[in-house]
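First, one chain by itself: the form predicted on its own, in structure tokens.
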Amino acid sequence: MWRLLALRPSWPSPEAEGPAPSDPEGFRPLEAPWEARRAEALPWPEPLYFVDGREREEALLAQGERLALLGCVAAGVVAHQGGRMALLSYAVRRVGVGLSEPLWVGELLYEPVEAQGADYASLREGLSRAREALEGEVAAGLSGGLLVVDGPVRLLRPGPLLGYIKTHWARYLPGPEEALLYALRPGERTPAFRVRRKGMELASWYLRLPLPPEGLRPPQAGLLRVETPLSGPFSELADLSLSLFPLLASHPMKDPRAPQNLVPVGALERELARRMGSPEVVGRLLAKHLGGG
């Protein structure tokens, strides 16, 4: 029997994108010279899609030597179109890493996920993943217009995609180019270049949001990362996304995350945090049924 070790035990969830391997010696310009540049204002393709996904730790068992971990994840689609934008699907799934079969507790059904390993690290990693697979899913059935996905990209689709980045962990770019990033002024962004990730060629530039209040800032300030195949049209993809990003950046007055937060990602990771249920009511139940609470 499963006997429950620690209610949501790395509360809050980590960011989806963390450490990333930094490779400043590989890099490649794609883009020449290697200067800021702008852009005229581009019409939004339609449909303007949004793909994020959350998850949450809500408990770590044991059973013997064996650990799983109880987990929520979700993944949601907003679409921009017509002068609109509403959220068009979402899925909300509870998974067990490290289970071998499905695992009622009280209402809740946590279906089995396999981890690569048997500690902790390894069942986070299996929760990422399955959190992954669930964008994907949502993503699959999109066709035309234009994906915008939260975080780097990690799939594939006929039309258009572009990934950003929110922190930046990771060097991508040596010494003299990256004194560019601290030269951008909002609504410029730099040259494309080359990023190898995972058996995947992207192209990726840095663009800088606007920052209201004005006023004395960090010089990552404001920079978002992104990325789109390298097998795409990228230099078009880039141009055009000067007149996207900063329409869509968000305010400190509204999101602590500010720009970089994308206001239709931000809209779709509080429904989606809503629709996961109360984290405190999730804890009572599996406290109940899991820990003799």
Second form
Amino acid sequence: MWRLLALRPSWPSPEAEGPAPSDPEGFRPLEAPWEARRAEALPWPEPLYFVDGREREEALLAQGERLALLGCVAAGVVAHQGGRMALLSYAVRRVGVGLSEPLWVGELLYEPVEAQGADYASLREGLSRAREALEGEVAAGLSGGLLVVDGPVRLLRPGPLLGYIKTHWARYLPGPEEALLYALRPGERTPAFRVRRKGMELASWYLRLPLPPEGLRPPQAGLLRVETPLSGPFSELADLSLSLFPLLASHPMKDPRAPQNLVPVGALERELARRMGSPEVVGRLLAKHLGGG
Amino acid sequence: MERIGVVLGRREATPLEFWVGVEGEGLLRLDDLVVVEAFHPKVGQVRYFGMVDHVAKVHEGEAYDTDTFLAVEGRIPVSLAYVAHVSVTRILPEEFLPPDPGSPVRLAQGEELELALYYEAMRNQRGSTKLPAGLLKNGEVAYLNLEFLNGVKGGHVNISGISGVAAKTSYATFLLKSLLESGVLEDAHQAKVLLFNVKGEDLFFLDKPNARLTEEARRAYERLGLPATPFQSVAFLAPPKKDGYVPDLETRLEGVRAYHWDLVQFCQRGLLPFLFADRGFMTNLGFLVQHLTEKLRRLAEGQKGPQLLVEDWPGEDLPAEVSFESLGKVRLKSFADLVRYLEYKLLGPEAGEGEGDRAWTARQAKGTLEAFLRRLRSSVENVAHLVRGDRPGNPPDPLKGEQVHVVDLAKLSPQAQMFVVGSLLKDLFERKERGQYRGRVFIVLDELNKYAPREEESPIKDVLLDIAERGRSLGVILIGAQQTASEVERRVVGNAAIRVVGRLDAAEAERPEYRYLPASFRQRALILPQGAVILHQPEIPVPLLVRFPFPAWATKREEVREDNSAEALRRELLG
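Next block: the form predicted together with the partner chain, after the form predicted on its own:
All chains and molecules follow, beginning with the one already shown.
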């Protein structure tokens, strides 16, 4: 019998990428000279896909010493085609990290997901991996066009692919080159440089998004790091990204994570949240079936 | 029928109203009629019939208004919500449980449409009482229950609307057409219509085909089951010109008769009060008017007219043109003579400080007598051409001859209009009361606010109130119209079973007189196009927005289709 330990243990869930290994020493530029670059406006490729996922911790359960984290993960795709942005597909799944068999809670079914460890941190990581796996699933069905994913590039696909990182925990640039970041103006990017991560070879660059009103914020604000597999046409993609991301930047009046939280992705997240069900209702269901145990 | 949406669960679904989410290519508009079915194990199947009275589209998931710009530019995905609010008109069987959210919603058509609008209940022992009253937006015929119009269960129609947008008169005549020619009113051939023409000369071509009648309008008449023809049997009556005896009309010359009362009719029928619109019965003046009316009636007893003979008017006071008849009686030849005679009877001979005839003055103070005479004298200018002694009276008689009588008031002074309307209605009502005519009589009167104002008292208002309150049992039906129902006596409007609203003024639509309309209809009354009215009848809990076809009869000279056939020309030459 599982006992309810806490509802929504990390509510509201923090948006954290977590610190990543940083290696400014391994810096290798891919384009020269090292100066701000602009590019002409380019048409968006069609279709243009945005993939993003969401995770939500719903309950922490205990059975003796064992812990299990019940959560909900969702991932979806919005596609830009023919001048319209539309929700293309999505998937929502309830998972129980640390469970060994499916658990029915009322009408909710939590599928078991393995965890690396038994502590809460490992369970949370397991939930994140479930979300990543789901993102991979919805992205796997996409063909052609350009795929833009929220977060670092973790998967490969036949067509072009861009990942973008909103929060900069790691330093990739050594001191002299880093100075260029503060000089970037909206619509400009740095030259591409190489990034190695978990056996992947990537090309990456920084670009600055417009953040109205200009001139009021620190020079680090509005920076977005974009990456793409090194094997692809990274230089063209880097130029294309200047036509893409600044147009999709969100407005600070509307989104606290502006400008890096792109508008279609923000809308996708809202849609996914709706489809994950009301947290209050889920919480009550869980409390009703598991509470007092 | 395929479903066009589902009952929404995010908003309350009740047995009386619910919201519908429209799906995919579905189309729901205001006034559309829908059906929803619900099932509960304890009561079984329940069907809800309703009318859409609110529709809305909204982008869901947009947090800010400006997000719409992003959506238009294709930068964010949005989901479009298309919702409609339904007011339930009927539940079958009457189990007032709410419908389930998610229940499929269908458009009501055919038999279900009839159920939604209670058409199947519009019948009596002898058959259907569905009177065509216009077309719904989906092209189906909208019906009125005749029993609420002909006096069986209710009677009277009240039409409101600002003028100039072709609603009041046009709809009233359309309704008459339907009453007289749809075959639903059983004794239609016996029915009589009295139409007062208060403005222009619009109603003086009711018997002429309209040259501007389009093919589309013809089809509309066909769908309504009405012939697209002008009225067949119409008499046109107009007041005579002030000099001479020619009908005072400009656009139509042929087939119009002049009407007037002679002095004897004036006295015998007791028409004197209708010259005093502001009379209050409690005042001395009111009493005097009543008294004199009675005296005049007795004076005219047995006389043939048109002149009024009086015996006791000594020669020295006589106007030059007054003549004596063989027996020495004095002959009054004009309304002015009658006024002078009354002056003599009330105040005595002009020369000297004489007193009036006690039998006539009714012991009223001199001030009252003079006030009465002042008013009477001022009316000479207004009604002398309508009340005359020079030829036998020819007042309109809507109960004889043609089926429809159009009586013109447009060129008359307000006092004369009051006089004509009051005299005709009183006469008509009294004859119906005495059972002198069996068929139904429909009276069409515009500008009710003038004849039955909310605030003041007048003899015409009394007659109208009488008709409104007792008329329906006697077969006298008032089709009244006004720009603003708020200015008309409540009891006159309140007694109308059928209410019709054309385009309204924004301030007027907010008045309590229109509270029977749901808010959405009050809003729409401000933007009603030509040829559309909102129709409310007792049996159907929601008003219907109906369109009615362009008149098949001409409404002005330019619209008359000239008949140039050989037959017509021969008639004109020989006749």
